[in-house]
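Here we start with a single chain on its own, the form predicted alone, put down as structure tokens.
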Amino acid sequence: MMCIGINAYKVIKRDNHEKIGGKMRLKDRLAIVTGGSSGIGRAISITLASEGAHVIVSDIDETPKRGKYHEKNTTTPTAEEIIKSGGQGTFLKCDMSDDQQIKKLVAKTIDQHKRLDILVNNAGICFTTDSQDTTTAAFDNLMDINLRGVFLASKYSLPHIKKSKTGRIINIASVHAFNGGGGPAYAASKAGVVNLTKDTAVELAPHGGTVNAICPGYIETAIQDDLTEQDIIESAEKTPLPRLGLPKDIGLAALFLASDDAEWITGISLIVDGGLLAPLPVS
């Protein structure tokens, strides 16, 4: 692998809460995270927040999940965190597999804070058993989650948003929607979820608002527990740029699509793999 020098990277690097001209990019906006209690939706949810949005972290549990190889450390709850930091969190209970609890978070929301601005559908759960072992409620189980609680989500939010001038839908998906692995029904969630990605993007569009998504590569997070060192090791070296993605790098890449930055781009998936997909296949 080329070696990169270090200086290279001392010319972009840039801190969470440095604001572009002194200003807060989120201010005063209101954003519902799903599962922000943990990885990529925590950094997510912190990065907003510390732009100015008042950021409600919904998740199944409080709790942060701490992994055996990632986030081993992580003990603080996620909307506890941003209030540390002088940002807005609130925490909300909600298991995105039940229609009722998804429409409640967003009437809650709607009832404490009358808007919402930015939705970020972030929950999502990971298997990786082969078609042969994958049962059909492991399958709906997961499509449940995470290509349905997506639809749902921004179903019962769509009415709001549309209200909102800065009106953001950001899912986050997988460069798994691009090629196979991960399991059949982690590939075809993702690749959905892709596709409704645009869908809602063209609905959305008439009312000013921009729908986008955003497509991971190996990222260091709990849910990477069901791999083997071995399976690290092979991801990282597949993976062109020197390191494995931070969930930081997902949380920038969100505070962009919500901010006034991306607000003409819509229907996009954006893919922060570190050059994973960039190569070309090898006969």
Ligand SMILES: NC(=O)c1ccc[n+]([C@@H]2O[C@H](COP(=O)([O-])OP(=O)(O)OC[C@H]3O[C@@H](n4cnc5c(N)ncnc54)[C@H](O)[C@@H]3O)[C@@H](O)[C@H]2O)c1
Given for the second form:
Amino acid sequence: MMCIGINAYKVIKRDNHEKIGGKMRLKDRLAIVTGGSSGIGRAISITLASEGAHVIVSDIDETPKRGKYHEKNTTTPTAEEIIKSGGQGTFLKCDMSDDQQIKKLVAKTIDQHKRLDILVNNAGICFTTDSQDTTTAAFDNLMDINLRGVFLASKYSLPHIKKSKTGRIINIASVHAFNGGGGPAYAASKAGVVNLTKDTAVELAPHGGTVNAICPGYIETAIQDDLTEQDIIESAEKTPLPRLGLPKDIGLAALFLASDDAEWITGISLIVDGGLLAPLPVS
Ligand SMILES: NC(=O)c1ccc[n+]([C@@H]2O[C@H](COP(=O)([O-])OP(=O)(O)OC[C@H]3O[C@@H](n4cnc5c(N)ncnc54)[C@H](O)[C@@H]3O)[C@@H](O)[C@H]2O)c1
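Same protein, different form: I have the form predicted alone, so give me the form predicted together with this ligand.
Everything in the complex follows now, all chains and molecules, and the chain you saw is the first one.
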């Protein structure tokens, strides 16, 4: 729940994870969501599970992050939350900067469930320091998680996703993929994800599956702990639909791309930002 004055902008919020439609659009599908314990990955996991998918919630840490501004009271692990709501969820620990752990995540999923239909590459870290304040170690670590991790998870998952009649890869990039000003590491990693999405889309297309990215604007998660309260208020103010995004805004976009409704959409980057990128930068 936003707590620092955003309500002044007449925010209309639906309840988190409100279900749209009555039917189970992802019944019998097996999904892996990386970084699924917190924030956007948590909302994606819960949304996909609410539509019938069995979700492997993968993360370096099973305990949800509790942010300074957002998700202050989130404590129940995602898979537990899914099961409490009558869905199917399993936690598997995996560090997305570790090649062997990613390989094992996919192998274990296939061993236990014999199928993989949906991979959501969501795990990511963010810092926006400039080139002088970004060490090579910090740059490499961010790239390992945000870009190399997406490549490796896709590489190991693709042989199995190719066998699915409804194969999907959904990569979480960012509005920072398209502009500078977000520091040399984060923005470059997300631009890489957008292009990797197109390449993987071409590879999967002959097998009938799709690969798309979602580029969120500013979303209320613990990743914003580095911002000041003023930064957050300004982010909401400069968004044409004047509020920050909620994790479920991204969860619902991921559900659409995972569903049969999006079967002829591939290689795109769906911007979900309340219109943040819409105006001319000088306006
Ligand atoms: N929140 C935003 O404003 C925003 C905007 C654009 C894009 N994004 C992207 O959305 C994705 C999710 O971000 P969020 O806002 O939910 O952040 P978050 O910090 O709330 O959650 C990120 C999750 O990823 C996990 N994670 C971090 N490093 C990992 C690793 N090495 N291996 C496995 N898991 C790891 C964390 O434990 C955490 O559960 C990220 O890729 C981020 O770049 C976020």
